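The data below hold one chain only, encoded as structure tokens and taken in the form predicted alone.
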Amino acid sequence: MAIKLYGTTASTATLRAKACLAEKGLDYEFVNVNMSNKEHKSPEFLSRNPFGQVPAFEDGDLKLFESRAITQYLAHAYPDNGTNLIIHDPKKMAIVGVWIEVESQKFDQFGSKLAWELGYKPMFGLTTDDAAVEENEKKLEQVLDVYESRLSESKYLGGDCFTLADLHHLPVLKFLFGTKAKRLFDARPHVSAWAADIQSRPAWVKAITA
């Protein structure tokens, strides 16, 4: 199989591209790095990833690392297969791509914090601090303003179509859901509608659960 994939289940990165891969119906083989043992330190790991994080990507003689940089060249390198999740419009794609660009330094830079504090610290025994969660909430609250205004134009962030603008937000979607955090995206019917909209996509609930 030329394709593998080297990460945990835990971790959103690596369920990015798992996603993706979902998307795209491509056969590849699953590697699971045991963090609790240090797995992603060893040097044959580094080798991999040289900043010792999750997910590492092979697909024949490529190597990659950063979850963003595997979907990018899987969306490209295989636009027949599954889902097309970029737009081949140099115009349209460039809204794609502002859209992008949020997921990464705005969405997820607070997002992310929140799933820290609401989701994985109290799966390892550790205590949320209220003041990070209450700081992030406020700054969250203010990029799904933006969202919400643009959903009430579009049905998905870069458009009419689903693509790597939307997928890229499922990880962190999902542990958020999970936690009181969701009542911030409850609060807003646009995008609450997004969310429930590409959370039930039969290839998430795949990446998900295979």
Given for the second form:
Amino acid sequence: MAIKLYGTTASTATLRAKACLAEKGLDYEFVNVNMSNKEHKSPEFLSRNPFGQVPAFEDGDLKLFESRAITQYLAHAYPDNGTNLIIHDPKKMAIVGVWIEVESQKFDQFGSKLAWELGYKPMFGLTTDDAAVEENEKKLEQVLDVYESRLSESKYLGGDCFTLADLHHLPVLKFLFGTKAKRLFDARPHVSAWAADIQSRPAWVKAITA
Amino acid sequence: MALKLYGTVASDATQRVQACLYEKEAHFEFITVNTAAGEHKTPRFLARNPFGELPALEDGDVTLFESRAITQYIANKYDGRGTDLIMKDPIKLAIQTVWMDTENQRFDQPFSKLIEAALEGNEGGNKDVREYERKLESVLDVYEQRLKESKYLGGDSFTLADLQHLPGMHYLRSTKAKGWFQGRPHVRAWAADILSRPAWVKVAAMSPW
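Show the same protein again, this time as the form predicted together with its partner chain rather than the form predicted alone.
Now the full complex is given, and it begins with the chain already shown.
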């Protein structure tokens, strides 16, 4: 099969790529990387992702890493497959671009740290750092306040339709919604509605259950 | 109507956009935001950038923020003018995007923390600073390998993948971090190359750091 995704379903970055493949309705081979055996640090894997992190991706001869580079490649390379995740009008796409950056630069930083503290650490039998949780919740709340305002004027973050700007949030939302951090989203009606909407998309449901 | 760039010459994110505007030979008006007076937190500015950060860009009826979204917009808008900053071939562009995302996700955070620490007078003995330095150095190790095979990070020509790094590389080269380039000859050569581009030299001349 031409498209291969190397990763694990426990990884938010891997899930980000999976979400996109599902939205585009593309067939691919999922190759599980055994993190507990440090397979992601093996020379073979490092040749796919020199940072030794999941995911890594192949489409024929093309090899990529960085989940948001993978999603952007898929969105552009397969425009006629599945959901359209980009907008062709340059000014409208520029606005999608702004919110893609916001997820990458702002939401992900604090969201991932909270997912680590509240989601992953308990999974690995490690102790949650309450001070880190408090600090990152405060910072995430500031970001979500901006989202609340944005989503009161716009159905989706990038504009009228679902795009990569929304999709990129799905994996961290999945982890946070299983923890007490969900209350931060519930407290903001537009954010809450948006989060419920995007997490109920059939492609996402399929990506996380398959 | 010309583009309007709201920012300051000291802001690394503003510098990123300036570099792009100069590379694309785009005409723009630079509007200095009085951060000392808290102008970036006023309702008027928040209407441009709801995070109250620099920069923001106005192009007629559209206002953008996040420097990396702005540079991509400018690079596309002025396609055919000045330096080509986006690979035309989709496969080459996919690879360029990998390295743009690397700057965003791996280089930028430790670099931003280092510069923040330096501004707070915190360089040197702080444990967190050493952690950020360690992270940045390991990123540079990956860059060293990449630049052995590729003239520029994104491919065989200078693109946004390199440009996004300019403020960070400028800062590193002017601090003790330039010692990090010693064992990394390809990173050193690449840094020297991109930092000597006329567009960047113009930005650096205005920078207070």
